[in-house]
Amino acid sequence: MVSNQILQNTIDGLKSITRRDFSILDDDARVVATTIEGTIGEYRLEVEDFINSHADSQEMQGNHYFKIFDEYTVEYVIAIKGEDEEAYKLGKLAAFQIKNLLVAYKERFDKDNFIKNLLLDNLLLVDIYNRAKKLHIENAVRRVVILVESYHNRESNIPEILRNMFPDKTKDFITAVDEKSVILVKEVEEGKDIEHISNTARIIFDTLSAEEISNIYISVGTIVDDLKDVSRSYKEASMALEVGKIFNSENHISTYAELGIGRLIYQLPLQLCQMFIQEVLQGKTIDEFDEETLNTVNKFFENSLNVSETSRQLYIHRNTLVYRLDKLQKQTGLDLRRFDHAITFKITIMVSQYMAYMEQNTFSQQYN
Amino acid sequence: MAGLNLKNVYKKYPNGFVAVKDFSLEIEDQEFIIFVGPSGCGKSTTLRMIAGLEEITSGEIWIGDKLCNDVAPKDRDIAMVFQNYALYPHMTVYDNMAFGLKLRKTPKAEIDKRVREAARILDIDENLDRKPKALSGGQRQRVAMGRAIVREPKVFLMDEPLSNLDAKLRVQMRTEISKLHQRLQTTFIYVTHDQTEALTLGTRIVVMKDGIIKQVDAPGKLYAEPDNLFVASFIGSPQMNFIEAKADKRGDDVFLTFGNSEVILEKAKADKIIEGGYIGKDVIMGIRPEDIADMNTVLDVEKDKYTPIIANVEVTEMLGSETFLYMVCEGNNITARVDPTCEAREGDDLKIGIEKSKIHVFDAETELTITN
């Protein structure tokens, strides 16, 4: 419901326009906001009688009072100082203003609630369409879910910044279903693809960084065409966030569509991973390879096993790269210039990263 | 205003990727420092660690006389401008610039003062009531700068702020950033992969590769005296020419031979080759395109400055003020930037001169400069 602070701001604004004092009382006849100093929390017996009466407005003790309804029950009473005709008119306007504020807040709260339930699969299909229609949310529109996580999420201004970046409340929704991350359900224009959304994620990352929010991770689900599939995009983004942190943590942004085999490895049982590493590296671990070798290998993979391009990007001579690959072949028996050997070593690196992440997580859980 | 001191800073990500290794650098107050290097070299990560947006794995970051390892970004007295900035579309320029200060609960009067002052500095005071969509690209970029300026930081951090602009606007904004630095008299740290930006803006340039500093120097020195093969190849466009050669000594003279060709080194460089024990060993010779001349256009009195070789011209590019020759010599590709009066044509065997004092020689294994 509307906070007392919002009500206070509203009547302060009204006072600065009309030069009249206003007070807002709750349904227990206590003052919750007022422009008259020292009266907050004050109980007014005569207002309780007014609330219980059939009248919508009443003039009492130098004030005009007006009821503000939510559906059919009295939510607030607004009082304006003065007994003249103008005070009556201004009081009615103020009551109308507060009533609209309640409607807007309720709608927003309902939308937020709806989106949360949609993301968590808490709605029946028929309810999705019925409620969406009532809330004026279009059904057949392309949407994508973007998740934003920061270590210091709770005290940060991420939701406020996102609302300012994407101010169209009829198209983009910003919500949260846990304390870890903020969710952006974003409408995607026709013709825009996932690359465009990745760029949007990059803009979010840079904007949050410029607003001094640290340790940000962003993930992107796939674009869906129907409202009922938004929860799928959310699940994909959630997985992309975790998988991205394991295999691609230095990039801070991961998209589900680009997770590749990381998505499969993420679901492997640890025992199977250990057996695989044992078989491929014959008792060694990936940490035993020096950084230069691993950097070279990663760059070689990035460049689709192209020796010339890799040596160019590493600013090393082609022969130096060949020497490093030969050295690795002696150590592991894997010739990375062969596709099947390359994929085995690539999976070995990724499985090792996954195991290290799981060990770290288990350790953190034990000691937190 | 403040200087910075980074001591042995490392960044290792949970997946094992080491982005920055043993980064040590002292930055003077009011310096304009550039971090430059290829994609993935760790320059942005270093900037983000200075900002406090990334935790450091080990080492120390000092801003002024304050150790900032565990200081939150908002308490570091820094402000940042990034490549993919977003202006808030429904806010006016004024509100966009004021937004960060509002989040910090700065008093209204102070916000107003700072926003108007920043707008004046950036020459956008006429546009304060306009929305971003009504602004040109350059004006939007200035608003992004304005959001940083209003924070009145001790240090400005900029991560490729001009990369999304078209070429013409980038040149214009480059000049404006330079002027801004002079006007604000504050420390600037600027990340770019564009060497032209690096050479034109920086008072000092930090060249990085694979998370390691390869050289820190003033632009002129970096260009003229690269410490290693990487810096030599990264700085300069077109790139420096490299030729694998063998160091040879005949009498008092030292030559670099490759195939049937050879170049003679001037005495100071020859002495370094001898002292380093490189005679008979493989080295890499480097020469910049502008340090190669068409010997037909060189005056007689200047001919001694050059050591001649023959190269076959494959392509010529006449650019008006200069001509580029793309040639092959003993299987090595050579690019030369020569006088526009050069009459060489495709297919010609041309006598070109390598300016002796401008020859760089690198150790073939360590890739470090031998002759500086």
Given for the second form:
Amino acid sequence: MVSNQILQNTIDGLKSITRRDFSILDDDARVVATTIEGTIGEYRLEVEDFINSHADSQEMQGNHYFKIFDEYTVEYVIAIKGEDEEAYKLGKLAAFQIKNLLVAYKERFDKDNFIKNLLLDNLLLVDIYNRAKKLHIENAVRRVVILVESYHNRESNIPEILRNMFPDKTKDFITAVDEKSVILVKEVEEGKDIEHISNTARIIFDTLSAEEISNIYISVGTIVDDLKDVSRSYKEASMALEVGKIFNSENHISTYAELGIGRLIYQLPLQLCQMFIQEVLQGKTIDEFDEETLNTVNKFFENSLNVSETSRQLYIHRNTLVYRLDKLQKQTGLDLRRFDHAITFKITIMVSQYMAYMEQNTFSQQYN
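For comparison with the form predicted in complex with the partner chain, produce the structure of the form predicted alone.
No partners, no molecules, just the chain.
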């Protein structure tokens, strides 16, 4: 529930306003926060009797005590120094403040648990709508999941940064389902498309980078219109994150709608990938091609198989580029100037990247 530090900050603020000392005790009469030392603990037995009594407030040993309930159970007792009428009124106000704090935190964590279970598909359809209604979460609203992952910044407070960026807790929800990633379920206004959401992802990336948080990867699912489909957007964002790290790691931001053929390759069984590589490269692997050849091929693809433009950007003579393409044709039987052959070799490179990524992940999991 509410941390002791939050309670301490609250009564410190109350003291600065009222010029009165406060202490908060738990349901076992132990002091969890106080603005003074050595005035409450010595009356623990009396406080225990008060907790077990039917009274909601009591005056004793120079303090006013007030019970703070969570539903029908005593959660805390707050004490204010003084026995006068003003102390009683200020104590009631302080108890009211702590009660509201309890309610707010309870609602926040109830929503957090609901969103987590929603993302993980742990709820029946009827439970989704019933719990959403109780938590005042609208159903038929456009939403999208943005996934933020950072491996080497466990000390950074990414959730808090995101909450400052998206403070409307009734529309945007921030949570986490594992230790390495933070999830933003963001409401999307009518008329806003996935390009707008991609710009939001870029702003998040720039903000976190400005906080000196490195190794950030951000992915975006598709926009959904119903609360029950948020889990689908989360799965899409999760896939986009992995596919982006395989085929577009330098960009750091991946959108599910723009994954293209990488999405299909990511779902292929490794055994099928190995068979494909074996058939296309005739026993060779992509690693056997020198870096110059692969750079030439990638630039050739970037320029839509345009020989003149590729040779210009590589600062080489056109005949040199043709020579390299001919050399590759002799090695593989593929003429990259033909569209169908170029597509085959492009897929071969991507399948090889996918296999290398999966093998590296398997190795890391075995030795971590």
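Computed from a predicted model, the values in this text were never measured in an experiment. Each form is matched to the other, and the largest set of C-alpha atoms that superpose within 1.5 Å is called the rigid core. Positions refer to the first chain, counted from 1.
When the chain is split into two rigid parts to describe its motion between these two forms, Lys92 and Gln8 fall into the same part. Between the two rigid parts, the smaller one rotates 14° against the larger between these two forms, as C-alpha superposition shows. Its Cα shifted by 2.6 Å, Leu281 is compared between these two forms on a rigid core fit.
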